[in-house]
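Presented as structure tokens, the chain that follows is alone, the form predicted alone.
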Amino acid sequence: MLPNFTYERPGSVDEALEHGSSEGAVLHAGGTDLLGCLRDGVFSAKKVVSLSGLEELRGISPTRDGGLRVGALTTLTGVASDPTIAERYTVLAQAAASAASPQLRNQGTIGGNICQRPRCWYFRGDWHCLRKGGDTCYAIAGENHFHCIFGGSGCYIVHPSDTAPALQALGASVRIASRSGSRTVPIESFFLLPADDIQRENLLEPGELVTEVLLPPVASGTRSVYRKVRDRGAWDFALAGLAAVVTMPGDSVETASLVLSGVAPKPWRAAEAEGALTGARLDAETIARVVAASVAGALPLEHNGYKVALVRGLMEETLRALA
């Protein structure tokens, strides 16, 4: 049952943002995650402020730069269907086409996706855990299958978002806006690791909004994707994914990002696999090397190791596609 709380509505950002910073006030966007963690009881609200009627936080425009600007209300299918985004930033229409369900996918926006907040059932459930302020991450122990295999530290969550793992590899930023001004944010800053904060799990503070992402330009030659691993065929969470952008202008990758979704509590840049394919032809040499190194540092719990071999799979699979 969903607890008593005011609602209010407002007009304009400023509105939105004068009611977002009272105490115990939640924005509401399309509210696929929100109101699921109020009717189970994960967080509480005493009020809570719609973003609907902001039609300025809504679509998606090119900028002056020759990238993308993505209203943080614009629904994941407008992100998946816009033709620029499919032609240019592939990565990213794939990755909101592969989130939840079509339903979902229709009430669900881009700034709720990446600020959605963990599926740990134990931080989802009747659980004091550290992430709501208790003294025990009781996935150490549990049922840890789903959970990461990179970046935990006392609380072993994975981000549940499919399109911050393909706007990090893309390079995109996040524009937040607060009472005393805004500031803009690169996507891979945004997101927090438990040794960063063990309660949240992005940078914002109080009282800020996300306004909209932004794309930078595709430079020539870039080819990119998307691909996940999940139980059920569709509105399922990844147990692991890869959102990898490469640069190809001639034989060689010129510059490579590949980012992990599913095996950490943010999005996962696979640093040394980047490293092993930067300046390398795309053969099969070069791809051995590069699924060895992106499950360097990995430390699967009791009941996840298979994620290693997911990692691998994955990562192999995609450039044999990408090649």
The other form holds:
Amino acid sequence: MLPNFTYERPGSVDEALEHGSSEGAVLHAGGTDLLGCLRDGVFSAKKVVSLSGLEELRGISPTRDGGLRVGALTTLTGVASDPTIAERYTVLAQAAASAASPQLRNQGTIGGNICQRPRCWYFRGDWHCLRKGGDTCYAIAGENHFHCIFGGSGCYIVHPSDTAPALQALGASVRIASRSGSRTVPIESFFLLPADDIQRENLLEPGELVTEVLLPPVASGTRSVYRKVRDRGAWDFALAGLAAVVTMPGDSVETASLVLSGVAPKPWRAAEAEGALTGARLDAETIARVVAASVAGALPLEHNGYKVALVRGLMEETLRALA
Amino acid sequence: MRCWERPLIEIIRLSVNGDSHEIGVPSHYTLLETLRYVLGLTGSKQGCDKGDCGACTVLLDGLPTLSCILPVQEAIGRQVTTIEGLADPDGPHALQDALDLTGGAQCGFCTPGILMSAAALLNVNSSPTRQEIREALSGNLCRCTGYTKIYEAVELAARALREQRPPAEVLRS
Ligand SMILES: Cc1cc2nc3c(=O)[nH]c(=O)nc-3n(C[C@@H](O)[C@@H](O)[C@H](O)COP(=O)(O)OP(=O)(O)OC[C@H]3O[C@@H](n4cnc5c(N)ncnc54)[C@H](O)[C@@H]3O)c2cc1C
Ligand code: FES
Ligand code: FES
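Following the display of the form predicted alone, present the structure of the form predicted in complex with the partner chain.
To see the whole picture, the full complex is given below, headed by that same chain.
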């Protein structure tokens, strides 16, 4: 059973922001992550503020600049089955379709997907770890098979979202509302590393909410793909994944965006690999250089060295498929 | 729980299997808890209680949904269909008959959830491929059957519904 809380279903964003700013309030979009957190006591809530009545935050529409606006409350099923997203932002449709299970995709939203809390079992369990305000990261000396190989310091979570790396590879931005107004941030700077803040995965302040995700227009000839490796065929988080967006007007790659999932506390841009790919012909030699560059700087823990091999394999497979 | 922490009881109206119910529920109840412990509809199973197994699957406005992680307030104003609403007064749904005939239910714990996911699939796709069936059921764990007999049951039910014949007759033909 869930701990006791009161439940509010505001009818407007302003009302939601008002409720969301009160002490002990948490936001509920699809609730697929939130309810697990509350039940497991990861954090507590006095008041649950449901966003589900905010129709204006649902749905997908074109923007004036030729891009796309995806309302934060659009479900993952909605994202995965949208014809425009499937055709022009394929990597995002594939990422959404690869997340969780059919039921969870019917319930879970894209806003909740990028704001979901980490799945580290110490964080989710009874351990008072660093991320929960304690003084130890139990993963360092513990069962760290599913932890990060990039970007860890102090805490070694991986960011659990499948859509976030796809959005980052597409150059999306996030629109955030608060009682004092709204702001738009590139998704690249939305996510934080433990070195930035050990208790938060993104820069949302209490009382702020994500209203929409904005996708820029795509250049013609853009090809994009999301590949994900998991322990079983469905319904599982990424052990490692790769969101790749590449433009290749002629023989050589003009722009390349390569963002990894499942290996770092935030979606992880493989910057050296992008550098090795940009301007090059997509041949065996380039692929070998890009693969080597993709794991530059990886620092595996005791039990997760296999993720280095997974990243190399994902990179090679993906580039071969694009070639 | 101390007396001043008593849960707030809310009166809500819920539409389940076509019936409208006015009920009092603690404000932190899930739909699953409401179905099982307030309405006495115990067909939907409480397995993991956190989105990991699919045993609690119901249809919300026709879409398979995990009732264990759905606050009951989220079901207000929507059509909830549970396993109790799958059969019609004349007899079991073709899927129920088919599962019986193929041996697709063993301990039966996953069965209500499987049936709801499968029913939602057949509502939108009258001749699903094996792969489409696998995908539609990929959010329902079964620890007994190994799934093959469940897939066969969905194929049998789909055919029976298309041919408007009972699954037993289709099987004999
Ligand atoms: C068994 C299981 C398997 C899963 N597998 C995957 C997987 O493979 N890949 C994957 O990516 N995810 C997976 N998930 C996580 C799943 O919860 C998310 O995919 C889902 O999209 C979360 O969306 P939601 O709307 O349900 O979020 P909620 O649970 O409603 O919210 C999640 C968090 O974000 C906050 N939040 C939500 N919306 C907003 C907003 N608009 N503004 C500010 N804050 C907000 C909430 O306060 C909460 O803290 C899995 C979950 C389960 C239970
Ligand atoms: S009881 Fe709901 S998914 Fe297991
Ligand atoms: S029949 Fe026992 S779990 Fe499926």
